[in-house]
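The chain below stands alone and is given as structure tokens, in the form predicted on its own.
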Amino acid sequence: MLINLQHINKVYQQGDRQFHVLKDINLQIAQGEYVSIMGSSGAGKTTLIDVIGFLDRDFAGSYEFNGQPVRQMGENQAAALRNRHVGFVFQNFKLIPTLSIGENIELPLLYAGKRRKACRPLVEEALAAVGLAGSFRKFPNQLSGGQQQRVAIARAIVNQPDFIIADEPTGALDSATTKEIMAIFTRLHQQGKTLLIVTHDPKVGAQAERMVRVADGRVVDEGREG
């Protein structure tokens, strides 16, 4: 099993008041999965995907990535488990405005040690893969929303991760655009790539084969396409 999570309790503490943000969580997911975690604000959703992803390792239950634990390590191994294995996209993009597309997207190599010249062609299939050939020297600011967040997914799989988490990527954008950026989620998936899409819109979330629906920190239902 890719992820597994067993009996995941967290509690935050602010003065004398606590708040249990996610109660007895029980979720796996295998490889090659396409899951959606629904839920309204202040469900648990985020704080559930932090823990997922090695953003938060303060957390009470059993993490198993791989058959690996990962409530033992230490924050180095953490980030990275989190360079290596983990795809980040989010609703607002978080591409730096001073870098080129390309060089947005060979952050993730850069970090794991790839030397800049053997950066390039892996950058240019990102590109490629969303749509964007031939534009590794346009700034963030040259592209339209839509585009900025196929760059970011382009970022997101550019390291070849086990799974890709994608916050809301969606919520920044219209109609439209929101189809597009969906079907590149798709064919993401027909490729093979484990993919963890968090959103509050049941359009967004019906296009996975798997809906997981978290309310009040707690998984409520979980159901497959068919």
Ligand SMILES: Nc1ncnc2c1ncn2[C@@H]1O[C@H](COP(=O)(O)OP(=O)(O)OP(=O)(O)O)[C@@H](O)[C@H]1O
Contents of the next structure:
Amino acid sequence: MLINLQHINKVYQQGDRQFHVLKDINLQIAQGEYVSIMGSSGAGKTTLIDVIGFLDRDFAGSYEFNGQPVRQMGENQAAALRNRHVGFVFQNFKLIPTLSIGENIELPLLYAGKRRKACRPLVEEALAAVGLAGSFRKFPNQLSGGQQQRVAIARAIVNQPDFIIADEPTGALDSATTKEIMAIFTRLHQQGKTLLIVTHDPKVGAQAERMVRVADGRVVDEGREG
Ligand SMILES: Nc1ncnc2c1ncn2[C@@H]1O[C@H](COP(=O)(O)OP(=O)(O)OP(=O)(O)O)[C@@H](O)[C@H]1O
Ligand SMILES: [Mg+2]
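I would like to compare: after the form predicted on its own, may I see the structure of the form predicted in complex with the ligand?
To see the whole picture, the full complex is given below, headed by that same chain.
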């Protein structure tokens, strides 16, 4: 199993108040699956994917990634895991405005220790995969929102991660652009990527093979298609 969460609980402490935001989460995701995560605002979706993406390791319970226990790892090991195995896509793209498109996509490769010269063909390949070949030297503010999200997807896939986590990736896009972005995700799934997409949009959620519903910190439904 690629991702195996057993009895995950998370509590935020704020002063003398406690917020129990993940409640006994059990979730398994196999290599190559396409899963959407839905649920109302504040349900715990982002908290959950931060755990799954090794961003947050301050939880109780067991998370095994490819059989490796995640919570017990050192910070360096977790950072390496994040860099090698997961690509992130966000609602507001999170591109660095002072870097060119190509340089934005190059960053995870440089973090992974690649030399700049070796990066260029990989960046061009990722740009082509999202339909933006030839845009290396442009800057984020020269692109539309949909194009910026394509760049963010290119950045997420350039390191060839095992899985991609997208938190509300179409939340800032109109419906035509949403369709284009979803077509890219569908293609990535067909190419064997594991996808985890958080969304409020039922049409977006329905494109996944499996819909996980989160309510008040719990997984309340794990619907499978068909
Ligand atoms: N750093 C924090 N400290 C305290 N509480 C937090 C913190 N981060 C999140 N929470 C709380 O945890 C709960 C879950 O938040 P989370 O961001 O995971 O929700 P969400 O499902 O992603 O919502 P949305 O759809 O609005 O993005 C919320 O009640 C939120 O207020
Ligand atoms: Mg959220």
